[in-house]
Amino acid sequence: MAAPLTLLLIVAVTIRAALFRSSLAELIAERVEVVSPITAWKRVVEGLALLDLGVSPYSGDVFHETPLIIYMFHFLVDYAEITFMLADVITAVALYMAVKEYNKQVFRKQKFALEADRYPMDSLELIRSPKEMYYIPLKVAMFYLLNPFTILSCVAKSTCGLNNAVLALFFLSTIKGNVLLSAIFLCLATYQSIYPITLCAPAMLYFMQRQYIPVNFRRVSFWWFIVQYLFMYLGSLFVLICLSFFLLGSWDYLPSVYGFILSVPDLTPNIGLFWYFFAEMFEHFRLFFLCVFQINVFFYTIPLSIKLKEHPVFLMFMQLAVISIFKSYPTVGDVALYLAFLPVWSHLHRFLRNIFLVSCVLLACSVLFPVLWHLWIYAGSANSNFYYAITLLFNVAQILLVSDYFYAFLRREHHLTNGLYLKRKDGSEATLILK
């Protein structure tokens, strides 16, 4: 498998290098679907210019990335293209290794369940074979590296690619069972954009499942593990925040980075749900609806964790999707990360209901984004309603995609427990309704 992966990496790097040298690079770097006010490379360059002049990069309203990012590029600015290509390679390799390890664990659990006769006879056709699972890690790497969203994000030098690399390393260290590294990488991801804090729940559930710690509020072992993980996570976060203070000599970055993410003052159009709504919002209602919109990312963690406590890896996938849909400044790079996990759930295709329709809608929206932007900004024959309508449709399609996979996953688990062909008491075929 090493040879196909190496070939894939060479092809992916070649495509990115060619685009970096083309005239399209500057155009892509300006696209609002690809960069946001936080991740735009142009803003990083302006922050570096202020830093070189001895001025705090957070003194104005231009730079909103974290201090570690600007100090990293202070040394790597001449190698920015290589840095972003390397970030994509690291992400793909980490995902490849993580999914390969996860498939081994799935096959092992499946083998034990078969030996214990836990599956009904008519559900054996749902069992996954090693041949079926063999190429999944390579497909995941391919889905990430050759996804146009990922390529555009890399060519635009969006710092979203760096965040994706950290999340992929978090996923790898979690699957490998390394608690300390998992907490550190999750801390780095949270330090970058706050929202990955919701991934604490699936990470802790995974480790408790791996260490045979029951999810029981009355058990001391349950609370002791949570305290240990949170201590490592919060301790790492404290170190990063203090390091940022020592680098800058002030706390200016806190309102400029985290206050900016949470209060959404910049209403530049993007593929998210915030910008149009708050552009039309009366100021005295702003705080209330800001809390309503922001709580979406965090609220779904609780019900999803309760429902999927036995399946923490699928819970991670769901949380990544929720973050990319409901965060305040999303880009196509965020969408590309969770789309890369779709081959892992290829065994759910027989239970998906809307996959063809949703795929067509996502493709159509991706094409229409630049078209409607041109009609609004340059041709003047459309307005913001047109662009927001396609943004809304894109997000609805994402929600339908994720909810369809959620339904398919629950239905397959139900059939594995109760049998594939359900019968009523009179012997007629029953219809399964999931509530």
Second form
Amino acid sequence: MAAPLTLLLIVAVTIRAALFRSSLAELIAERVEVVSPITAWKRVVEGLALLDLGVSPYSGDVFHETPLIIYMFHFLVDYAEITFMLADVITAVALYMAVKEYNKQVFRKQKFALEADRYPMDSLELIRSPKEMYYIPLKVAMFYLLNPFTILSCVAKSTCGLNNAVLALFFLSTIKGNVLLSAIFLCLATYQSIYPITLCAPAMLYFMQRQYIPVNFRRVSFWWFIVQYLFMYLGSLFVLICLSFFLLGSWDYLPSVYGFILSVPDLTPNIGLFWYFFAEMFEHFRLFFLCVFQINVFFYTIPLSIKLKEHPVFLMFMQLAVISIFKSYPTVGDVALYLAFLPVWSHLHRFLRNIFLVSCVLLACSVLFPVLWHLWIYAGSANSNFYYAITLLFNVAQILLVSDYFYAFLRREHHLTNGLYLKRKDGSEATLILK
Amino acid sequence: HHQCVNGWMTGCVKRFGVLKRYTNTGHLPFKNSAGQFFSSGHTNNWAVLVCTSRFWFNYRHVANTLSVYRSVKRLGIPDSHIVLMLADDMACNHRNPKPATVFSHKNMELNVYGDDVEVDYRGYEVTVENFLRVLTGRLPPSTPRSKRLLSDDRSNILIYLTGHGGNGFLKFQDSEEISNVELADAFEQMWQKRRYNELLFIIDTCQGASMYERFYSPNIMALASSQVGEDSLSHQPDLAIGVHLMDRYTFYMLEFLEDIHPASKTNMNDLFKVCPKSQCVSTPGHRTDLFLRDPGSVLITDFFGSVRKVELTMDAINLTDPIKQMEENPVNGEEQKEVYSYADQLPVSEIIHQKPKQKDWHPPDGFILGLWTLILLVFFKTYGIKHLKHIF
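Same protein, different state: after the form predicted alone, show the form predicted together with the partner chain.
Starting with the chain above, the whole complex follows.
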């Protein structure tokens, strides 16, 4: 599988290099769907310029990335394009290797379950075979690299690509079972944008499953593992924060980075839900709604973890999707990351109900974003409501996609335990509804 | 400014003293002219000419105002001292069969819209508010000089209003009106701010006399074309243009003014006799009780013209203040040259402490050491030292 992967990488790098050389690069770099006030490359350059002038890069509400990004780009600013292409390549390769490993584990678990006769007879058609799972890693890498969202994000040199790379490496190290590396990569991801902290839960669940620690509140081993993981995670976070302090010599990156993400002062339109709401909100309700919106991101962790504690990888996918939809400054780069996981659940296709609607809506909204932006800003014949409507529709489509996969996954699990053709007690056919 | 006047006055007194010697030898006209020299205390003349009605059929009001403008300009008041407010453009109106002209006599004898008409307030700018602001001087700082009445306490101002009016009001632009009380208060403000020396107020509207009934400030003389209850009538229509060209009162006043030249000695009593009832159908009125001087001694050119008083003399006059001579630099000493240079507009180097080279910021060494030590530690912890030989 190395050869097709290499070919895919070459194709992807070629596309990106071609777009970098064309005139579309500046056009894409200023589109609000692709860059946000946190991830914009223009702001990184601005921060570096301020630093060269001797002024703190966080003065003036320009630069909202972490000091480690400054450190990295201080040396790499001339090779920025290669850096971002490399980040995309790293993401794809990490996802490839992770999904390959995950497939092996899935197949092994399935084999054990089959030998233990845990599946009823009529659900055997739901069993996955290695043949169908053979091309899934390549498909995942392809979904990530050739996704127009990813290409746009890379050509715009949005630091979201770096965030995706770190998350992919976290995913790889988690699947491989390396607790320390997983904690460190998760810490790096959290350090850059706060929301990946919710990925602690699936990571811990996965490790517990892998190390055969029962997920039971009354067990000491459960809590002990949690303490270990959290110690590693929080320790590396502490080290990173102190390192950032020593890098620039001041703490003013804390309000600029984390205060900015949490308090959402910049209301530039993007594909998220925050800007429109907060543009028209009264000041004395602002804190309340800020709390509501931010809690919305973190809220789904506990219920989803309880429901999906047997399937931490699917939980990770769900969590990534929730973060991408509900974070304060989402971009299409975040969307691309969880969309790359879809081939892993391609066996659920017979239970998906809304996939046509969702794909049509996502496609239409992606096309309508620049159209309505032009109508609003340049032609003046539309207003922000039009753009926000498309944003809402896009997010609704994403939520529908995620919930559809959730439904399909749970339904398959249900069929695997209870048989494919469900019968009521009197023998008549029953249907399954997700409530 | 007052010093100037005093200096002038003292200079004139000296000259008067010179004249007095002459009068002793019997030059009477000099005495009269000298007497008239000091009769009015004004040094400059202003005119505020307002036409308040728009629409083509009110052509005559614009022609009224323009004819007064023409006379006033001919008699010497420059455009910089005339505030001309015309509420509509008749010369370039679509219905004007002779574009770029405004005629005051039928058969197109006299075009009062020449080449050098300067309209200061035009069209919708002619409002009650703007008119009152012009009179009282309360204009925003961005108003250009041509739109301001920059008069002082030695100014004689002619104010001419024409349009449609009624008992106690004058209609502006068919949408608002100014009342006689407002006008009287505006003149009082002008008096209190010392914005005029003497004021001549002429109004040519229906029931025009009601507009000057409420004046209570000193040094105002007022004329109106009709009494309360009477209508001012228009003079003659021109069949080629299709509208009435002038109002009667202003028409006869224009004829009267055409005979005035800058040196004429005609006085106000003659102006009061302009347009008797036989010609005007309405009874013109005037009001002089607020005026300090006798109207018979007030020259027409005191208001309608800008007559500079020039007195020729052959005597040399010693000016009272000696002029101080500038001390010359010593010729033998070296010339002191002061080198002048422009101050730095924006001292950038003081604001931003610019370091000479680019990319001067380097991460602290401790940071680099610490970071890479950490990375190496993690790497070896994860993969173990025994794997080193596989990597290298």
